[in-house]
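Coming up is one lone chain in structure tokens, specifically the form predicted on its own.
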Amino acid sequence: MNSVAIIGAGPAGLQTAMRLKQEGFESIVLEEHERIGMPENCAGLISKNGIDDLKVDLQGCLQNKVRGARIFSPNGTELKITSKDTVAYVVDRKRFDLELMQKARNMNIHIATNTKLIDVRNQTLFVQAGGRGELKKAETVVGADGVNSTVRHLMGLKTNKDNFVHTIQAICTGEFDENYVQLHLGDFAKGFFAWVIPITDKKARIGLGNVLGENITQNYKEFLSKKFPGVRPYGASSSLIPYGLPLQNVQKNNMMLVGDAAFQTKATSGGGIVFGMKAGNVAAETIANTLKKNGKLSNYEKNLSGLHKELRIHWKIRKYVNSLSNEKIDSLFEKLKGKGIEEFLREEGNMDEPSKFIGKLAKKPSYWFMAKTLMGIARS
């Protein structure tokens, strides 16, 4: 009998296991893929604040440091937010996961690869390991098994096509400013945006996301030909990301969800590494308190309230942008640029925690033309 079985050896699952170990409890991590970090679909951009909070060492996977963003409206109006200091890191996501795995194994945490969860009945897990059926026992099961979570399905949480964004991304060679991430809004990325994440001044990850139902391959080709006609893409990959509010009822019986499985991703950007790992810490502490008889698993959702507050604000911002036509987005960018939004975001912006600046924005007379929207977001 294992105290805890964690399904999925991505950052959220491994962080849960390591935090549990620090609390004095053992776990087993079950990963369906043979190799950790594969398939690699992440853009690999992580906020410096988030990494600092989590105290993660990026030495073995760091590819670039960026100090700002260039955001383009559909007609090309640019908002340029810059800092003299690093604001985000670009990492090799495969190496990032492998580094976490090695850290976990150094803590004597057992990680079983090529092991897929099939079903959970009370404290019995039915798994397929190396093509053969096996039974495992665990008091608690943590679903850190990503966007297509089996544990989420077993808990009876329903999703539909509106809850996901389809993304495509490739490594591209060309000429890039390695100091700035680029974000592009337009019809080629309905419901989301396109991005450029520089790895060096000669190489970048370029991708875009669409709501389901769009011809994403054609949209991607058109975006590249229009915006970056000189680049050469290779190694394209496609995936889904969660899209919406963080899920409710993410704990049921002896099961709970963390990371992408629980929709703990930023709807503004799709990023989930920092929030998934922080949720892993919350899950581990909740489980540890339960095992110490100082709490119960049902406290998990209450313990997530701070993280979920920020994620709700990210979703409010996303919904607001999606409600605007291209023409209104162009007009909004021009107004915001004229009222000094670039300087404001340079001083007050936060990639992970919009609650730290939305309220301040709402109090400035310059932005009262969108006061109703700002106050609605701030109250979320």
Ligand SMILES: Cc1cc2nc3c(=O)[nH]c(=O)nc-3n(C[C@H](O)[C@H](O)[C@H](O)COP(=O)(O)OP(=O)(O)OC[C@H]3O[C@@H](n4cnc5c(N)ncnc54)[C@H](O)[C@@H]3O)c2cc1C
Contents of the next structure:
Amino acid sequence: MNSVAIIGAGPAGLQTAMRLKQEGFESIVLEEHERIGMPENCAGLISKNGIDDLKVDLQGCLQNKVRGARIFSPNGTELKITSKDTVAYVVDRKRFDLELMQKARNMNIHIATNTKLIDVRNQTLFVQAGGRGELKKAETVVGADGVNSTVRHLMGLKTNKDNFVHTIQAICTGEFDENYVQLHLGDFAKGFFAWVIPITDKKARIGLGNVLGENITQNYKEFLSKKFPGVRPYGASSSLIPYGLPLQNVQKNNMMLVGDAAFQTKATSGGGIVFGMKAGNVAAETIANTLKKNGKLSNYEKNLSGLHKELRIHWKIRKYVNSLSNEKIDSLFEKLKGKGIEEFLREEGNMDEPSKFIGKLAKKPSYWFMAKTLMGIARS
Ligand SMILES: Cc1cc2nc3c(=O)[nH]c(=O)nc-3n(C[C@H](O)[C@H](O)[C@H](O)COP(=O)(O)OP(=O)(O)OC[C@H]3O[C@@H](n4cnc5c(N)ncnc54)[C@H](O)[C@@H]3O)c2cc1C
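Let's see the other form, the form predicted in complex with the ligand, since the form predicted on its own is already up.
All chains and molecules follow, beginning with the one already shown.
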């Protein structure tokens, strides 16, 4: 009998296992793939604040440091948010996961690869290991099994196709400003945006997301030929991001969810590494308190409230932007630029925690023209 089985050796699952170990409790991590970090579907952008909070050493996977973002409206109006210091890191995502795995193994955490969870009945787990069926026992099961989570399905949580964004991304060679990420809004990325994450001045990850049902390959081709005619993409891959509201009821009986499985991604950007890992800490602390008999697993949802509040704000911002026509977005960009939004965000902006600046923005008289929207977003 293991006290805890964690399904999925991505950032959320590995962080849960490591935090539990720090609390003095053992777990086993089950990973369906033979190789950790594969298949790789990530732009690798992580906020500096998030990495500092989580105390992750990026030495083995750091590719670039960025100082800001250039955001383009559909007609090309640009908001440039700059900083003199690093605001985010670009990492090789496969290496990031491998480094976490190594750290976990150094802490004597057992990670069973090639082991896929099929079903859970109370404390019995049915897994497929190396093609053969096996039974495992665990008191608590943590579903850190990503966007298509089996544990979420077993918990009976329903999702809606509108809560997923379809993405495509490739490594591209060309000329890039390595100091800034770029975000592009337009019809080629309906419901989301296209991104350029520079790795060097000659190489970047370029991708886009759109609502399900669009011809994403065609949209990607159109975007590249319109905005980056000189670049050469290779190794394109496609995947889903769960960008709806963070799920409720993410704890049931002896099961709980973390990371993409629980929709703990930022709806503004699709980023889920920092929130997934922070939720992993919360899950581990909740389990540890339960095992120490001074807490209950059912406290998990309450313990997540700070993280989920930020995620709800991200979602409301996304919902607001998606409600605007291209023309409205263009004129909003013009107006915000004229009112000094770039300077405001340089001083106050925060990639992960919009609660830190939305309220302040709403109080500034120059932004009162959108006070109702801002107050609505802030009240999450
Ligand atoms: C194109 C794209 C770009 C992105 N860019 C960024 C970015 O720049 N920054 C950022 O922060 N986030 C980004 N994200 C989101 C980020 O990749 C996810 O939020 C993050 O990987 C979530 O971590 P996780 O541990 O919850 O899930 P995952 O990393 O998906 O890990 C889940 C693990 O569970 C395993 N698994 C699944 N089912 C089973 C099963 N039944 N049994 C055993 N194992 C199982 C999987 O093999 C996998 O290893 C991007 C996503 C996409 C698609």
